[in-house]
Structures are given as C-alpha cells and as structure tokens.
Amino acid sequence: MSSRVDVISEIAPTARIARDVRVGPFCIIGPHVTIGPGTVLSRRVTVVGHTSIGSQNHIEEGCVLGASPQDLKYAGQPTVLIIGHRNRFGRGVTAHIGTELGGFITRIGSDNVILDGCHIAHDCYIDDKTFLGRYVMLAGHIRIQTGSVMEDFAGAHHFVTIGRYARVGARTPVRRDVPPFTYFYSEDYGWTAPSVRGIHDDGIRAAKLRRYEERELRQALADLFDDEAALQTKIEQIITMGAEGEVAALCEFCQNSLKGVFGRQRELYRGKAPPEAAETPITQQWLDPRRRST
C-alpha cells in the first residue's frame, strides 16, 4: 500500500516517510522527519525538528510536534523527539525537542494515550501505557512513568517525577514527586497542598501482581503514607524487614525524592543529562546533512 498524502500538504522531500502512513489535508513535515508504518496524521498537523515518530500512531488536528524548545539555555543544536508506537494525540497536542543540557533527548515510548490540548516540554521522558487527560500542562525534564495516570488540567514543575501506576487528581499542581500506585490530589483543586490521599487501586489491578505481592505493596503503601510525618524512618524499617520487588521498588523511589531539592529527585540531574538519555544514543542518522534543508 502506498502513502495516502493530501494534495495540499507541504513535505519536505528528504522526510522519510513509511508507504502506507496517512498524511491529511495541510500538514506540514519538515526535512528530518521519520514516520514509521500505519502512522496516522489527520490533518492540520505539524511535524518539524529532528523527530522520529512510529508505527501506528493516530495524530489528531492542530498538534505540533519537534517545535524548538521554550527555552532560553536552548543553543539551536539538532536535539531530538522520539515518539513509539500505537500512541494516541488528541487535538492541539505540543511536544517538544530536547535540549543539549537535558541530554538532547524528549522521548515519548507506546500505547500512551495523550488528550486534547496537553503540553509536553523538553527534556520529558514518558514511559509506555499512560494516561494524560486533557490540558495536562508538564515542564521540562519532567519523568512520566508507566501506567501514570494525570486527569484533566493538571500540571507538573519541572523535574518531578510520576510514578509507576499512581494517579493524579484533576486540576492538581504537582511541585513534588508523586510515589509509585499512590492517589495524588488536592481536595479543593489547589488551594491547599495535594498530597498522598489513597492508594491508585486501578493501577495496582493494571501491574498484574501477585496476590501476595499486592498484599504486601498495600500493606507498605498504608504504612508510608497513612502518616507521612518520619517518612525516612518508616522506609528503613521497611527496608530492614526484607522489603522486596514493588516494595524495594517504592522505597527506593521515596528515598531518592527525599535526596533531590524540594522532594523531586530530578533536580540531581539539573544541568546535565538524565540516566534515561543514555538510554537512546543519538546516532549520525540524526546529523546527516543530506536530510538539511537547502
């Protein structure tokens, strides 16, 4: 099957292009572009910078992705977006390129599901199987871990991280870490401090543990946070009693909040590149004059 391109849509010649990807009526795809098999652009949409976007993914109207970064320490290097596969964007998403202190790297993985309107700015790392509702807002370097879930109108500080499976409320601002299967909120949309209000059931089905694994990961989430108060305690008596698998997992991820600034372990790697950069090397494929514009 050949592409289907709408006649009035603007392709840069050396964008690669799998045959059987849908381009929609005024889409524009700049001259680094990659899109790979079963991609569907509607229409409206806008694809530039150095990104590389999967298989089987569905691109609503009007969003923008691989733009420059809003950044000011932004140099103008060749940064990238990589985007997996079977994602989903609803209409007006904005994604953005990395920048060269944040590791030159914004990596979306596959199966997310990405609603009207929501903003993903540099440096972001979101993991596979998540959920973001419409207008999440997320700043730069942010890490968005699998199976998250954010509701509609929240939005997240630069460097924190979301955890495996945890939910946050809607309309929440999140200026700190959000621990792994927790419920995250304010009661009142913001005006007082959300915090850790419940435990994300219906991402502790979704991880598929054992039964006895759940039971424990439910027993530590109670003990950590019915109380927050001495939380570094808590972790190493946890720790002392041979804590294991999602267990280990949680307070490892609780101690490395309470080590970075302002309880977000992400501001360790301020300045310079994160873990996940290394990760997805940037090979030559991105540098390659032949694919610049003239």
The other form holds:
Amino acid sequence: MSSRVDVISEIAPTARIARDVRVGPFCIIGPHVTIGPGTVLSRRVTVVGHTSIGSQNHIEEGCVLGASPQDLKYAGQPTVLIIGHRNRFGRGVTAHIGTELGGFITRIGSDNVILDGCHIAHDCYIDDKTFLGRYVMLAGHIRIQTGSVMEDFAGAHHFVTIGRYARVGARTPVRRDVPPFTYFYSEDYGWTAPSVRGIHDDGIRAAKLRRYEERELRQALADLFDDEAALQTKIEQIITMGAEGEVAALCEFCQNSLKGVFGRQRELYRGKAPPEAAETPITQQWLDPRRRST
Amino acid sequence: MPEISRYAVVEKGAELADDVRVGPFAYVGPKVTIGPGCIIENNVSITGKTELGPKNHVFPMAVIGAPDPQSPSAVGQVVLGEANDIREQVTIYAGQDEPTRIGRDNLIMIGCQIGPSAQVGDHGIFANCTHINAGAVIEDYVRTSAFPVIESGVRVGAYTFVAGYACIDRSAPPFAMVQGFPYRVRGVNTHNLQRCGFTDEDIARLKRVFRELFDGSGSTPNAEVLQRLAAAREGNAHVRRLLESLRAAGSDS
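Since the one above is the form predicted on its own, can you give the form predicted together with the partner chain too?
Every chain and every other molecule in the complex is listed next, the one we just looked at coming first.
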C-alpha cells in the first residue's frame, strides 16, 4: 500500500515518512519528523520538533506531538521525542520534546494506550503496555514502568516513578513514587496524602508470574504496606530472609524511593541526564547544535 | 508583511503587525489586532474583538476570544498583554461588558480555560487544565498546579500557590498555599516568595501572621486575631497587604 496523504495537509519536504503512512486532512508535519510504516494520523494532527514515531501507531484527532516543553529554562535546544510502535493516542493528546538538563529525550515505548486529553511532558519515560486514562497529566521527568495503569484525571508530580503493573486511582495527585503491583489512591483530591490502598490484582495477572512467585509477592506486599511507617525495617527483614525475583525488585524500588527526596527516587537526577537517556538510541544529527527545533 | 500560511484564513479587517507569523489552518477574525513578534501556530482560532500585545506565542489548537457560551451570538472582547505563552488547547473566552484581560509574561499551560471577563495579572504560571471561571480576578505571580477550579467572581491573591484539584470557591489570600476541595489555607508559599526576592525577615513575619490567622482547617481567618492585628498598626508592608485583602474578602461575603 502506498502512502496516502490528504491534499489539505502541510508536510515539510524534509520530513521522512514511510511509504504506507496515512495522513488525514489538516495535519501538520514538521521538517525534522520521522514516521514509521503503518502509522495513521487521523485529522488535525500536529507533529513538530525532532520527533520520531515508530510503526503502526494510531494517532487520533487534535494530537500535538513534539511541541516545545512547558519549561521556562528551555531555549530552543534541539531535543527529541521518540515514540515506539503500536501505540494508540486518543483525541487531543499532547507530548513534548525533552530539555537539555533532563537528558534531551522524551520517550514513549510500545503498545501503550493513551486516552483523550493526556499530557506527557518533557523528559518523561513511558515504558511499554501502559494505560493512561482520560486527561492524565504527567509533569516533567516522570518514569512510568511497564504495564502500569493510571485512571482518569490522575496527575503526577515532577520526578515521580510509577512502578511496574501499579495502578493509580482516578483523580489522584501522585506526589511520591508508586511501588510496583500496588493500588495507589486518594479519595479527597489529595488533601490527605495518597497512599497504597491494596494490591493491583489485574497487574499481577498481567505480569504472568509463576504461582510461587505470585504467592511470595503477595506476602511481601502485604507485609510492606501494612504499616508504611516501618517500611525501612520491613524491607531489611525481607532482604535478610533472602528475597529474589519480583520481591527483590520491589524491595529495591521501595529502598530507592526512601533514599530520594520526598519519596521520589528520580529527584536524584534533577539537573542531569537519567540513566534511561543513555539507553535510548538516537541519531546523532538531532543533537547537532546548529539544528534548531521548530 | 506578516508571514501567513497559504492555508490560514485571515479575515479582512484584522490588523496584523509586520513580523507576525500565522501557521496553517489558523483562523484570525475580522476584529482582531495582533502585535509585533507574535507567533500564531497552526489550527489556532482567534475570534471576537481581540487584541494581542507584542511577542505572544499561541500554540496549536488554542482558541482566543471564544464567545461566551451563555450568549454565543454576541461579540466579546479579550485584551492580551505582552509575551504570554498560550499553550495547546487553551480556551480564552471573550467578555461582554468587561473584556477578559490577561497581563504579561504568563505561561498558560495545556487545556486551561479562562472564562469571560476574567482578569489575570502578570507573571502567572497556570498548570494544565486550570479552570478560571467568569469574572475571577487573579493577581500577579500566582502559580497553580493541575486541575484547580477558580470559581466565578473570586479573587486569588498575589504570590499564592493553588494546589492541584483545589476548588477556590471564596477569595484566596495572597502569599498563601491553598489546597483542597473546598479549599483550605495550608501555609505560606515560601518557595515562590524566595524566588520573587522576598527577604527571610519578610517571610518569617508572614509565617508568624499566617500561623496566628489560620489553624489549617479552613479558609476563613480567625476574626479576633484579624481584628487585633489590624488594630496593631502593622509595620510590614506585605503583612498590611495580607490583612487588607483578608478584610476585603470578609466584607464581600
């Protein structure tokens, strides 16, 4: 199938677009954009900045991808937005390019479902198979690990990490790290600090653990979050008893969060590139300082 | 000559300064004035009797001068100052009797809504989906977090931080951090005051006064303390400003 581009859409001649990309009417594609095969841009989609989009993504009406970050320190540096494969973007999703201090990159993995009106700010790293409900607002420098779920109108503070297969309840302002496999929630819009309210059963199912692993994980989660004030001693207890696999990862996550600032482990990367930035392959030409972002 | 995309629609009668850029699929209505250095990106609509000062940057999908939903046929007015960033999907409604006014150097982030006749000061930062309803007054250097609602006709004092998901249903004092639904005063916005060059002495004084006035459980100050402080001829100008605004808010309700 050859590329189908609507006549009433403005595509920069230097944009690299695969052969079978479909672009609907009123779309804008900037000069430094790369779009992989099978991606569909419906109508009124704007893709600007140094943005690369992988294959088979579906981008709905009114999305704006790759605009400059909402950061007062940003001054037109050629930072990038990298989107993987098979993601679904709902209507009016916005994702911004990175900043120089945050490691130059905003990255969205593969197989994510991002519903209407979500905002993915500068320097966020979203892994794979996550689900962001309607109007989920992510501030800068956030990491969302594989398989986690954020329900409608949830919001996250700068530098928060949301662990693997965790679930954040609707209208919850996340101000500290959410441990893996937990259900994190606040019923009064964050007046009382949101906290771990239980185990995310669907997450444990989706992670396809072995039966004994699941049993140990459930036991560890119940022990750790029974009384969060004593979290540190409980982590040490579990580690001395010999934790491995998911339980060890859970303990490490909680320990890192305790070491961070206000329970946020990524605060330690404030003002410098996080380790994920080094893992992400980007073409060198993007970082050429002579190229300015649009 | 302004640089207008071949796909943009700029109506006859619109006044654009020489170096304005208008992106594709943008619409500029007939009664719009756009100052020098403004960038209007793609898919933006600017309608009504709208004036943009110099160096404003309007991002895709924003709407400025949208008609008041309660009287959609009337043409309203918006006056936008200098060097504001209006991000994606922001809607600024036009005021009928009184124009919607926005000062200078504001950053209005994605999905914010500014109601008809709202008055926004200078140097504000409004995070995503801040809803400022009709006739609300926002003073200078206000910061908000995501999703707060500022109800119609209320005033938010200068340097105040409005936490995420808060509902400002009565006037909020200056220098404060407010949170909750309905809102409660949490304390002094120390971080913002330090950034704005307040001295440690001023901040300490404000903190002491706040601790006396608010017990953390509500948004109304302790009336006895307020009366005593007002009678005590406060020397600090910032505290005087706080007390005056609290008195004005008290006499409104």
